[in-house]
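Taking the form predicted on its own, here's one chain by itself in structure tokens.
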Amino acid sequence: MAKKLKIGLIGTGGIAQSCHIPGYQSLPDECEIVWACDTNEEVAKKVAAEHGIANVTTNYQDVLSDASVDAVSITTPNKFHKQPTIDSLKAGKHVLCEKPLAMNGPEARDMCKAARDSGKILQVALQQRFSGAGQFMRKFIADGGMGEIYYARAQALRRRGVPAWGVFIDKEQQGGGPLIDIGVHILDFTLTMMGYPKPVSASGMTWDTLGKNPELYNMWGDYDRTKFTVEDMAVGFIRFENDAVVVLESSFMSNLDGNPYGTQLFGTKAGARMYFDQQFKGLEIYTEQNGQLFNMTPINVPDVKSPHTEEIVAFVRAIQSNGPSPVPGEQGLILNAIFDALYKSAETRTEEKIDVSF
């Protein structure tokens, strides 16, 4: 049997509390959280409390020093990313770092040459991919039923979903709105699809109007409209070097039908369209036999209840058989460059190369 691997928790908010946390429980003979890490002591007592974890720190270095430690979450908002990642990797921990992996390009550049002067795994927490439906479309594509895939749309849309919670609003801490906050799911979960061409050149456009109006509802609560410093909305038009696009929307506030998250693919065999939201939920497969246009629905698709159960199970099983990232940090690289693109874009009027070297 495999050793049982000892976890540390830096960051024990929301994102720990229902996702991590349960992931790491889900395999009680192969892992144990061992250490609760918070800057709100409160915060940190109260969980380890409630989930039998021993120690508890406000420095997550105490974490590091630890050498009974394998791997850490860090589960912190997007500006402490960086430093505790690197510095774990340095310490010889495996890290799952929260997405997006940074705040922008060149701090995940940083992060991914960290983790491959260690040689410790740095995934990034982006559990979509796990679904039933990534699941099942992944070999779907990879057993050639879709032929290349050269266009899709992808769309993370809510109509008033801004959350008033934590430092979602606040571009200093999070580095951006709903581009790189719910965005940045589906983006990935595409590219997976897609095999993860490399990004070449964006176009985009962002919108703060609706975001910052005191007069809008907004379904998750009110919150104060002075300080939404982050889009409400933003668009994008990636290219890719094997000559395929992706359309990318995203919104907190928008003016539309439901709230749309999913996405639909364009190959030379065949089309998909995979949504997630209750109002436009499924899996549809588009083809042609015998020149008569079939619409497929698939019944055998893996019925996963939790996609992020599902991410820590990678994550442990990794380190346990010494294989690669389940969800590499080079792939959220590319998730930053293509988001740095895309707001430069916004900014320049013009389209913007992406470097994804590091």
Ligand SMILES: NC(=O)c1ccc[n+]([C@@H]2O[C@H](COP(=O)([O-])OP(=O)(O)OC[C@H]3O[C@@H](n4cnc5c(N)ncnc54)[C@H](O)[C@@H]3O)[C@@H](O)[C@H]2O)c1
Second form
Amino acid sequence: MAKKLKIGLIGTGGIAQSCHIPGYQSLPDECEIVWACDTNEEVAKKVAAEHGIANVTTNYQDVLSDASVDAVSITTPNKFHKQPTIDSLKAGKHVLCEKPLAMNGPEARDMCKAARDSGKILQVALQQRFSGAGQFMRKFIADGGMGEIYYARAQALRRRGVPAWGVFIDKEQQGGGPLIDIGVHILDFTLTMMGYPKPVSASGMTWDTLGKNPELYNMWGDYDRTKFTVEDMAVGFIRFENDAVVVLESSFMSNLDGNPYGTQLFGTKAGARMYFDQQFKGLEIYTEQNGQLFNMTPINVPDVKSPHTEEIVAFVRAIQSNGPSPVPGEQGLILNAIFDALYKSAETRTEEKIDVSF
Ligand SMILES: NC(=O)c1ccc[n+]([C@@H]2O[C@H](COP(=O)([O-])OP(=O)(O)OC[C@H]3O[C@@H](n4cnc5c(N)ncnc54)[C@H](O)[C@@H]3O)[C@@H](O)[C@H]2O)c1
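The block above covers the form predicted on its own; next, return the form predicted in complex with the ligand.
Let's see the whole complex now, leading with the same chain.
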């Protein structure tokens, strides 16, 4: 059997506890979490005690100087993704970095360069492609079922869903609002289905009136409206090198019915509608055969209990087999570069070019 991988957690907050720890612990014979690192020592100690993690620190350099550590999960707020990732790669560790890869394109570019220079795996934690419907559609598309996908409409919209905890309303620590926090998931999912075409330009707009309004209800409790420095809604029109287009809509607050979260794909042979209700079980495919129109509902969608666990299993397998990264840093860079263009376009009111070279 292959050697047991030793894992360090850099950041032991919400996502580390709910997803990364259970993910690694689903493979007890293949990996072991040996470090819990958090600038909040109390949290790190509590998590270590609860999960039998041997070492605790508030300084991630301690994790990196442990030669036995093979890989780390970077599960810190967005502002603290770049430096720990670059330092970890330089120290010869494989990295699974939470989404979004970075605050912006230039940071993501530096992280991709570090991964290339180190020869280590940089995986972005974007789990939705590992969902049952995600796996089903990837195969259907790879087998030619959709033809060429030339257009998609992606939505991550909430009616009154501002995260009232953490730093999600603070542009300085997050890099942006719903676009970078939840739009990132649905855009990644959509681009995965489209084969990750290269973006060339984008036009976008953002608003913040609702998010700053102290009179409005929020389903996750109150927050300080004077500290709301991100957008409450963003929309974008993104062009790709292959002439495909994606229209993206994302909100923490907007006046609409429900919280639609999903994507519609338009291909030359078929279309598909994939909305998150219990892991995209709302999947439908629209096609034509012999002059007759069909709406198809697949029935053998893989039963994936946790896309997060699948993502971590994929990370471990990639390390064991020496790559490639299941969700490469380059795709995280594409997403960050698109968001940069949309935010810039919202200021300049013009279409902005996108550069994803590194
Ligand atoms: N993939 C998903 O579906 C998903 C879901 C939620 C959050 N996230 C991402 O996970 C990241 C963390 O989010 P969260 O909800 O767990 O936040 P959190 O606030 O619950 O946890 C972050 C932890 O990082 C610690 N920390 C901050 N700076 C640090 C540093 N320099 N070194 C070590 N520890 C540090 C904090 O003390 C905190 O305990 C964010 O990037 C977020 O976008 C992803």
